[in-house]
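A single chain comes next, written as structure tokens; it is the form predicted on its own.
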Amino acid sequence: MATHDKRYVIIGNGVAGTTAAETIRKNDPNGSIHLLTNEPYPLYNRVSLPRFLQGVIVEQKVMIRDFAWHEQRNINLVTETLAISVNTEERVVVTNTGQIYPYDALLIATGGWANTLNVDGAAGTKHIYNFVTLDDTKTIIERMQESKTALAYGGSFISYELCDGFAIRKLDTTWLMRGPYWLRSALDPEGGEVVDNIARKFGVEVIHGDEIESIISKNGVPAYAKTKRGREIPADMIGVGLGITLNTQFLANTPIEIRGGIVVNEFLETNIDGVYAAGDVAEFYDPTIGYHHTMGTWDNAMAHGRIVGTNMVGGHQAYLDVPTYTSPLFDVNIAVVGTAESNNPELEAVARREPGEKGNDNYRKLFLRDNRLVGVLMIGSPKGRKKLVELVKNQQVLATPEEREAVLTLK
């Protein structure tokens, strides 16, 4: 039996990791907590980065925690440090600085690395950006202030947030994506057209069904992007939203089960005793849909942090939550409740489009599994969102067209 105070190590200080650390300290005043991050910052609000990019808020408003907050709670925040291996038998984490951190309970909340643009001419060319971190955002803002033309590339949330930032900063903006419409994993052609119309209202040129073949640079900076269909798109800066690769490589020599993400049970524990995962990197059991999946949203990561922090100190609390995500979409909003996956054969979907405010259309799409509501996607008016969260939480049965229509028009 351990004679020392419990030792907690958390890899990743995003909202999942930091929330877990805070929860652990509330429940265990004596245990040691080491919170590791490869960034130089305490927790900041990634959801606020698009507004910082647009110039709507200042950097200070992005920050959530400071170093003093960690010191007051005796949480050892270790910055600019990367975990490079874990030994689950000896129960230690090894870092790139040569430090070794023993643990009794380990949380992996490492998120993922943004996929870079890998085409001819991209390597070594400046001003091609990912948009995930605070440093990414600061670097992009600096370049936007001296640029005239910008290209946002990809069909993800990141790509439209880049596009929005470019357009609001009055750059001549093109939005290029390989798919037939934006967010094809959740929308359909109708919903895609709603988004295109909003973007075009802001002067954005939207191009579907094409992809970058090469970057033509001049003096080490982009001049234009050449596409596979022969287009030449002027851009002196390029923002890339091509998804992420989950950060699990440092676990390659461990027995921890990894599929799409790190597989955890309903208590967010892996197949190895004392090792947990949370946030984007966790492939967790979702009781709403009845199977494991990953989800890269802020609310989900925060909920994971609370649950896993409780369980790491000896609790036994199952994850039971309906994750939500909201984001500004040019001059409207997009909200996702629960699971919204158009490419999931187990889910059925129905949608409605109608005139909204500011000359835009409202769009609402319901996702059902065995006639039970498991997810909602909304573009435009947010009216009825709280009620919809409750319906998803209760897995409301919507078997008839009339019942579905009532929810599609719920205010």
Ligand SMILES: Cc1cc2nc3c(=O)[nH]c(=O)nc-3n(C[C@H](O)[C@H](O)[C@H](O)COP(=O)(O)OP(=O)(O)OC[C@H]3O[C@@H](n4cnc5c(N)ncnc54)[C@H](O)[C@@H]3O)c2cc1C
Given for the second form:
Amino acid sequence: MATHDKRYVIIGNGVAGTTAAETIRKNDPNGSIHLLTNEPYPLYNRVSLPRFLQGVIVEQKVMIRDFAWHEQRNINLVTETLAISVNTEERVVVTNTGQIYPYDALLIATGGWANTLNVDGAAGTKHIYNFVTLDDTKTIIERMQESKTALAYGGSFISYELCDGFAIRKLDTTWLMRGPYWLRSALDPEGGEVVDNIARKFGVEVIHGDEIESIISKNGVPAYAKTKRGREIPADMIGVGLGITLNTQFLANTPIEIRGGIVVNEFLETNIDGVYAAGDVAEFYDPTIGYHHTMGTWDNAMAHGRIVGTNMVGGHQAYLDVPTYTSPLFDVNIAVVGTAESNNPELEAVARREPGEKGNDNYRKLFLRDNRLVGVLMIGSPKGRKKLVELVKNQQVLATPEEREAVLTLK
Ligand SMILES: Cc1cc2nc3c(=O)[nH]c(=O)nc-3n(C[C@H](O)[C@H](O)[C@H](O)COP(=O)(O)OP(=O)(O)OC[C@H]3O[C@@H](n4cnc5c(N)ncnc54)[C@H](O)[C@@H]3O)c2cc1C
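Shown: the form predicted on its own; wanted: the form predicted in complex with the ligand:
After this comes the whole thing, all chains and molecules, with the earlier chain placed first.
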């Protein structure tokens, strides 16, 4: 029996970590909670960063929590402090400031760092940006105000958000990606073309199947990006969306099981007693599809936070949810419900493209596992999304072409 109040340590104050801290406090009024982050801010909304980038909202609208919120709940928010190692035998977390935090229950909710552009000429050249944090966003906005040309690089959601921000701020924008179309992990050539057409309507030049070979700079700022196929793309600034590397490196000397992410069961427990993981960094067992995976969405991270907070206090709740992701895509919307993985051999996909509003096409793709609907991707009209979420939640059986067609055209 512990003779002291329970000590909770949470590494990472994103939506997973902060929601977990809030849930713990609701269920345990006495335990100590230390919430560590290398960033200088309380929780802010990463999903709102693109709208801040575009100038649609101001910085205050991005913030979700303030320092007082943590004080009122006796949650010790420790900012600008990086956890550098964990000792699971002694049950302590060590930080770069030399502090040692003992824990009875530890949550790792560290998300990922953005991969940087690693080509000739990039190191030492200014104005090449990742787009993950509030500070990234502020720096990009500053540079956009003095730039005329911009290059968005990559085939991910982040590259598209950068491209959207540049184009809406009226920069001459090029969008370059290695793959044959955008979001190739979920789309197909048809869906890719729908997205290209939308981007082109906003004056963006879209280039596929090519990659940056080097950055040619003048006085330390980019002049143009040279591609492998010999193009020279003028760019006063370059935004990079080349995926993230999950933040697990500081656990390298621990017995905590790590694959792509930190491996946890449906209760978000790792293989080590008292250690949990949640949010983007967790490779969690998902009973709805029957295997482990990672998921980089806000709703998923928040739901993880609630479940793991409950379990760290002594509960035993399984994570059972259908995550959804919705985002504006220039002047339309993109929505992802459940598991939408084109490269997953266990899933079958059927898609439909048809004329939509404002001269754009609507595109819808269903993902099925053993004839059961496990995911949907929608570009364009969001009509029918709520019903589709229900169908994915129920893993509706769609065995015949007629049943599938009915769902592809559901309004
Ligand atoms: C620009 C952008 C737009 C997005 N848009 C959408 C959207 O439209 N819809 C959607 O569903 N999702 C979107 N996402 C993804 C969504 O924001 C993430 O899935 C979610 O924020 C993950 O939350 P998290 O708490 O797991 O991790 P994070 O939010 O990544 O938080 C982890 C925190 O831990 C800190 N940290 C890491 N390592 C350490 C350490 N060793 N010590 C201390 N602190 C550490 C990090 O700095 C960070 O503050 C977007 C993401 C970005 C960047």
